[in-house]
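Only one chain is given next, in structure tokens, and it is the form predicted alone.
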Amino acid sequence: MTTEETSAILQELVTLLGSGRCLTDEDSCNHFGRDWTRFATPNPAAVLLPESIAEVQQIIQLARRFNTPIVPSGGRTGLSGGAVAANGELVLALDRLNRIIDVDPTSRSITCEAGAITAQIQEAAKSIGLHYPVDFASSGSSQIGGNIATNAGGIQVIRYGMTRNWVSGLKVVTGTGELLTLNRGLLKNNTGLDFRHLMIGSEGILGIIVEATLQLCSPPTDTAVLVLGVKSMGAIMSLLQRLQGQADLLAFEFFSHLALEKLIAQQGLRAPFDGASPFYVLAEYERQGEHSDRELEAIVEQVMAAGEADDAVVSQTIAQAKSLWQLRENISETIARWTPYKNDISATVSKVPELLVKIGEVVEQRYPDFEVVWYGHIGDGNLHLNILKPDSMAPEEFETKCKSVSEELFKIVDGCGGSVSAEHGVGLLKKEFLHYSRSKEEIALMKSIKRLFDPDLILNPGKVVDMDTAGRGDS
């Protein structure tokens, strides 16, 4: 846009929203123009804070008239650059669309606006004795619209699945400003194509999610947390197989000793036991009485007798369980100061041992001078490989070095039938690697679908797929 065009649309936006909700100051632009990634400098033209669906529609219609790109912004906790506005876009922040509209114990559902915080939804469910089970470390700041747009996973996917499993209705504003009401919160609705599922995981390139209806379930009861120090990745998978046969698992997580060292040094957390192990497993499970306790004890004794584990601890109180969970959930926040380059990969659980061996060999060979932190939701096949930037290295040089190795890693992921982005989304950072998980034909269809919902290509441009401006998507 020219300076005159920018000035003209900003004048109309101020008329629509008022100067207090159309922000152009540097602090606001820096805060709202980025997510948790730090590889692009935010540079939005303005930050918009609508308070109604009608205002979102009017903003989209104005943006369309002025051919101005829009970047939707939720809690800005994303890790793939999907909410970065670096090229003079308008940031459409959903922070003020945050109401819980309805809590329905009969339908076991919650209807809320897109800016509602995940933890707020969890508390609303708890108030009627029910449970919203999609949970992760950023639940205190992430927004449900962003969770849905990225199909967020988290720590209990092994039991409850991804966000997609819990969305029974959506309201979405398309790139033309049209409001779509999708599925109406129905559990059974067999009336043709379900556009709701196109929007889930679409990262804002098809429409702006403004309202959602979420299903709830009964909460787990009498849970406990087990942490073991294990000697190898192979031992982790062996332990998973043993536990799956005997324990009602809610979560099965792992992290490396380097991750634990960073937590102890940066946050003052205590190690779970005196000895050190190469890797640690955290398993949360639902207790089924003394019989299940004895079975779990037997499994722990077996893996230790087999030389697969060094030590173990089981939570005895809720406070201790929360303390043990901090060892896993606080990792991402702790290592953020090293501007980590994140690889969020997955495979089917049966393919994880093969993937781990092959990835491990490449990492050891290609990253000899970098600190490498492993952690992830290994119980559902999701591994987080974090390369930490040396303090002396410029971010641009670091990103270039990491990307060159990512090509090699993603070829391995492709060979194992896996995904280059298990739960973080594609955004900016994984866009050029999308072809390792999606075929040329699939990518072409994605671009065609985007043109149907966003014919002027104003919604989150440059994310997920690149589009040309001549009516055809790039191949």
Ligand code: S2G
Given for the second form:
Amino acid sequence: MTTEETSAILQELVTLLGSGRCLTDEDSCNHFGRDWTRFATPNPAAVLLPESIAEVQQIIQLARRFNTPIVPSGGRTGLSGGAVAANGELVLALDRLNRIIDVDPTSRSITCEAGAITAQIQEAAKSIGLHYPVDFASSGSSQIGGNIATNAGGIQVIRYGMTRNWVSGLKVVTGTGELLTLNRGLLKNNTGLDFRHLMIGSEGILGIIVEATLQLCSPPTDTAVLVLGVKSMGAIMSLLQRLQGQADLLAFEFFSHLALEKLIAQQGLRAPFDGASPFYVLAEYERQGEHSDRELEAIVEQVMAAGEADDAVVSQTIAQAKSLWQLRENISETIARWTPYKNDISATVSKVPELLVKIGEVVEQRYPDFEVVWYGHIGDGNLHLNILKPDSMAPEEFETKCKSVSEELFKIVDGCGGSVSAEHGVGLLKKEFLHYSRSKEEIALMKSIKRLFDPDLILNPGKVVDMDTAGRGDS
Ligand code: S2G
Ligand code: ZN
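Show the form predicted in complex with (2S)-2-hydroxypentanedioic acid, please, the one above being the form predicted alone.
Everything in the complex follows now, all chains and molecules, and the chain you saw is the first one.
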């Protein structure tokens, strides 16, 4: 956009929103022009804070008229650069569109605006004795619209699935400015293509999610957390099978000893027991009475006797369960100071042992000088491999070294039938590797579908796929 065009659209936006909701100051541009990644310098033309769906539609109409790109922004907790505005785009922030519209105990649902905070939804569900079961470390600041746009997973996917499983209705403003009302909160509605599921996980390239209806479930009753010190990666997955046979798991996570060391050093957390193990498994399960406790104790004794585990602890109180969870949930924020190169990969659970061994070999050979933190939702087949940047190394050199290994890692992931992005989305960071998990035909279809919902290609350009705007063909 030329300077004249920029000032022309900004004038119209100030008329529409008022100067207090059309921000151009440096602090606002820095704060709203990014997500949790720190690789790009935010540089939006302005930050817009609509307070109604009608205003979102009017902003899209204006953006179409001036051919100005829009970057939707939720809680800015994304990890793939999906909400980064570094090229003079308009950031459309949903922060002011944050009301809870309806809490319906009969339909066991909550209808809210996209800017509602995830923790707010969880509280509202609790207030009627129900449970919104998608949870993760950033739920105190993430927005439900962003959770839906990235199909967020979290720490209880093994039992409750991803955000997708809980969305029964959506309102979305498309790139033409029209408002789509999708599925109306119905549990049963077989009337042709379900565009709701196209929008879930679309990362803002098809439309701006402005309202959602979420289903709720009965809360788990009496849960406990088991942490085991495990001697090998192979033992992790055999433990999963043993536990799944006996317990109703809510979570099955793992982390390496290096992760624990960083937590203890950085956050002063206490190790779960005295001895050190190469890996730790954290499993949360719903207790089913004394008998099942004894069954579980027997499994723990078996894996210890088999030499697969060193030590174990089971939470006796809610406070103890919470402090054990900190050992897993605090990893991401703890290692952030090393600006890690993040991998978020997955395979079917039965393929995880093969994936772990093959990736372990590559990590050993190609990252001999880097600290590598292994952790993740291994019960879902999801591994977060974080390579820590040595303080002495320049970010560009570090990224180049890590990227050169990524190709090798993603070939292994592809060979195991896995995904190069299990839950963090594609955004900017995984776009160049998308072909390891999606076929040429699928990527071409994504681009054609984008052109249907966003014919002027103004919605979150450059994220997920690159469109050829010149020839109006597809690159
Ligand atoms: C996790 C959080 C983001 C990260 O802890 O499960 O998804 O650091 C992550 O990878
Ligand atoms: Zn995760």
